[in-house]
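Only one chain is shown below, in structure tokens, and it's the form predicted on its own.
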Amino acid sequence: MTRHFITIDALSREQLVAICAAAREVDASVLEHDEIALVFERPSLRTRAAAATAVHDLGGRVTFFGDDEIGLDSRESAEDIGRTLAQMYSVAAMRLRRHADFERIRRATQDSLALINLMSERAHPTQALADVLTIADYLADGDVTGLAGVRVAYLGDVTNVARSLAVALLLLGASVSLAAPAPYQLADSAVEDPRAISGELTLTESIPEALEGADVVYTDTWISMGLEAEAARRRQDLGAFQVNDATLALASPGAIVMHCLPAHRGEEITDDVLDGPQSVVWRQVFHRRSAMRGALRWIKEEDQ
């Protein structure tokens, strides 16, 4: 049966650990003679670079398709795009506006085309993999199974990134606090919902409560793609949740600071924290490539 990497909550703990282990290894024979399609409805820097370099690491070749070329449901239906790609590619790694389109493509291709979610409005699983690998580097000697008991605080708008990261951390035994004003807190969803994972999850509007004992302080942009019209209101509503020297002082001494980037400096995070000694954002960027390798290697193992 074809494997897909669409959400973290579709994985068992054992599968997540196996993918993380695969992420740290380079084997140029894994994708030998394989063609991988990269489909991006939304712009990207890190995700596109990570996907392309990871495919090359594993011996494969990539073709990039932008929104203007694909025209999902405008130029051509999601189903027909999937059917076309399945005739020429073994894997399609996709950044889509609508998470539900992954299921449409999966059904249309009858699981003949392996799918990797490079971000949807509901989930960002490759980012979560990169983040887990980064936290393990700094707090568990590189071993994700050593993350049990690590305390992670996320401040600000609870985005797709926060969802996937929380699911991954809870599967690995870490505790997660999501601090946000009520309108920006974790919303009900059938997809990538950390409340469906057993573990220590705290939803709060209190910054001190979230940060008490935190080993990791994480934030994301307040103004995600497609929400630009809400920028002024979001800056006002979320201003108190900025990661700065004062908020960082509420966490454990030496807590690492994380951001999935791009950052709006001076909004969700200040320059002195983002560029400071506790920031590990560039290690996160490094592991975006690792994470993509892990997803690809795990998918291809099913063919062996």
Ligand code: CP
The other form holds:
Amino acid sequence: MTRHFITIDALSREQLVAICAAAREVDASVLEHDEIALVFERPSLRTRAAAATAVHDLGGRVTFFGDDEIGLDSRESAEDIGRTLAQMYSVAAMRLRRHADFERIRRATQDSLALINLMSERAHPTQALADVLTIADYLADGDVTGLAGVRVAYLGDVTNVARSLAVALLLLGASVSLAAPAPYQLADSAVEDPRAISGELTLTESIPEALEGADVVYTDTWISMGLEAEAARRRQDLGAFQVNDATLALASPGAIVMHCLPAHRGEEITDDVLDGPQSVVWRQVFHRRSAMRGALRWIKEEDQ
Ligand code: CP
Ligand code: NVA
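Having seen the form predicted on its own, the form predicted together with ligand CP:
What follows is the whole complex; the chain from before opens it.
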């Protein structure tokens, strides 16, 4: 059975813990005979860099395809792109506009091509892996099984990043509060829904409620890729949810501050906080590469 890595909610807690352990290892024999396609329908710095360097760590080779080259559903169908890639690649790691296209490609290739989600509008699972590795480094001596009881507050638009992060944290026994104005709260979706995971999840409009006792304060952009037309309204609606010195003072003393990046300094987070002593954003970036190793090892393990 081909394994895929498309959402965190497809994993058991044990599988998530195993992937996090594998993420920290470098073994150049894992992808020795593998060609990996990296497909990006949207821009990327960190994810592309992490995917390319992680494949190199594991001994494989990558080809990069941008949006214009691939032309998903404009130049040819998602199904035919998948069928084509499956002739030459063992793995396609893809950043797609529409999450549902993973399923189209999976069906069309009859599971002959392993798929990794490098972000869709619904989920960003490799980011979530990097984030739990980072939290573990700061709060649990690097052991993700030590995250039980850690309190994580997320402020702002409840994005793809927030969804995957919340699912991963709940699987690991952390408690999660998502604070957002009602229209920006967790959307109903069959995919990567933290409400489907048992654990301590709070959805609130109250910033003080979310931040009380928080060990981690996390935020993401208010204007995710594809939502640029709503920028002005979003800045207005979400302004009160900025992570700044005043909001940070409501969390536990010494709480760590996280952001998936790219940051919009002065919008969802201030320079002072992003560049301040509590920020761990560069460690998150470091672990993007570890996380990609974990995801790649996970899908290859089945072959071995
Ligand atoms: N955090 C993240 O996915 O960054 P990129 O969009 O630059 O890949
Ligand atoms: N929520 C953001 C994450 C970027 C890494 C987006 O979808 O654009």
